[in-house]
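To begin, one chain is listed below as structure tokens, in the form predicted alone.
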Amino acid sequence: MTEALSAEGLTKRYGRRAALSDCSLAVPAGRVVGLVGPNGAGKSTLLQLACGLLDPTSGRIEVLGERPVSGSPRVGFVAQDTPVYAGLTVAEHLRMGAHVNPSWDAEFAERRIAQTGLDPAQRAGKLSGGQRAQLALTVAAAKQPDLLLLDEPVASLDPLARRTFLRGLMELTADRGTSVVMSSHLVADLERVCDYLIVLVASQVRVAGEVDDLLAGHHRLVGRRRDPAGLGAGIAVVEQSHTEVQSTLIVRSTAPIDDPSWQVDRLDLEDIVLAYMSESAPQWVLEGQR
């Protein structure tokens, strides 16, 4: 099956600054993908170049098997500020929709606007920002593309409106089988939602992979003091803390840890996110995981 996202040595700079820095990824088709990191993390930047908005500096991205355009009827885009136009009603954004895009899902379009209970004759520049969070992935969904990026579409909402914005999400996804990544800061949100995680630190991904494998291979482990280099073939450390008597650690394990003298926890996919983007999360360790 083709892959949704597949990058290879990805790197984009500002000059000095690189704002992505030698990303490899490979995102199966059909998965709804959390995508998650600190600010400046390069999250934008990823889905940019994903939707051809950005040119990389060096190596190699495809989208769908091929190489990102703008534009591109495959592949739905809703920015962070969930752009809509605010002297447009929401039947003036259907409308403009169907005349720019061939493979426009009137039908789908106009039930979905009656299911989020928006006012076609509203002007955009009126609604809440919930409601214009649902007025922009209506727009890049009705599209019917087979891949939907979103940057960080709930970022502004309240917790109804996300879990509103969500649903529709999820019955998208149901409905159309159309792959999507997401960024999020909300890592329990993306946790209801996502079967896939990538977690962006510094411009390089941490951490990526199946949430059901990344949530039954991560534990926390608590115990006497020691070093953690002897816990053994197939356990990587990802954050480590110690006092005079006591060492915690959170691993990634490939083998069962059958020693008794630790007390193994399971850990949230917050604990997860959270343990990456430690500054005491080794480096060794985290390019290993890649």
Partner chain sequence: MIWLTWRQFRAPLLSVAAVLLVLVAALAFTWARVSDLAGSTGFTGCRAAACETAAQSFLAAVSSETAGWLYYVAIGVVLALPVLLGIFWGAPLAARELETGTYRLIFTQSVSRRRWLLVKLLIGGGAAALCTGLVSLVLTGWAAVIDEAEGNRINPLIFMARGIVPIAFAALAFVVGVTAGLLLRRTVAAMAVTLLVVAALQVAVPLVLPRLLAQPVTSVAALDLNAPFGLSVDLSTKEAHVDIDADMPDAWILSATVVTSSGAEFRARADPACLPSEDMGGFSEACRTWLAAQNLRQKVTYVPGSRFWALQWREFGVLIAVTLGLSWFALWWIRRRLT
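Rather than the form predicted alone that you just supplied, could I have the structure of the form predicted in complex with its partner chain?
Left out here are the partners and the other molecules; the chain alone remains.
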């Protein structure tokens, strides 16, 4: 399987400030990949490097097996705050798309605009945040890219617009099998659409893997206070907290936990992500098993 995106030692600096430093990761193709992390983790920088809007200061990045260049017909991008031309109408945006993309699917674009209830004659500057995001997604998708990069596309939307947008995205990927990489700092949004998750903290991948594997492989253990070092092979501690009498651990384990002195709870995706994002998460838990 070729990789949608791979990076090695990728660094982007602005003067002395590093927006992304020494980032290495691999994103599988054919998936809807969620990229989560706190603000400033380098998600936006990584996505803009991937679509060629930025050039790396050092390191290597490959997208669909090639060095990314802006203007590639194979990669679509919806930027944070979903920029559109305020003076152009919705229909004119589609016309623009048809003029600047040889692989433009006009029929799809018009159908999607009709489905999302946008008025083709409306100026894009008058659209609400959610409508603008829908328009930007339509333009990026009608280009028929092999990889669609979405930078926090739902961050500014209200919950209803968010749901509509994500449903639109799911229909799209179901139809075409496009690879998608979508960043967010809200796990709930990603949980709904993503089947693969990458947690990026301070330019480093904390965990990456299939959503189902992550859910099956992580547990919360609650029991009397003890040293987590004696847990045994195949169990890695992600987060731990202790009181006088009780220890609470979040662990990653390939095998079922059968020690009866632990109370074992399932975790939802948000718990897992927060555990990896929290300060006490050890640095050495990296690539997930696939």
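Under this definition, the rigid core comprises the largest set of C-alpha atoms superposing within 1.5 Å between the forms. None of the values given here were measured: they were computed from a predicted structure. Numbering follows the first chain given and starts at 1.
Asker: With the core lined up, does the C-alpha of residue 22 move 2 Å or more between these two forms?
Answerer: Yes.
Asker: On a rigid core superposition, would residue 247 pass a 2 Å threshold for CA movement between these two forms?
Answerer: No, because once the rigid core is superposed, the C-alpha of residue 247 moves less than 2 Å between these two forms.
Asker: For residue 261, state whether the C-alpha moves by 2 Å or more between these two forms after rigid core superposition.
Answerer: No, because once the rigid core is superposed, the C-alpha of residue 261 moves less than 2 Å between these two forms.
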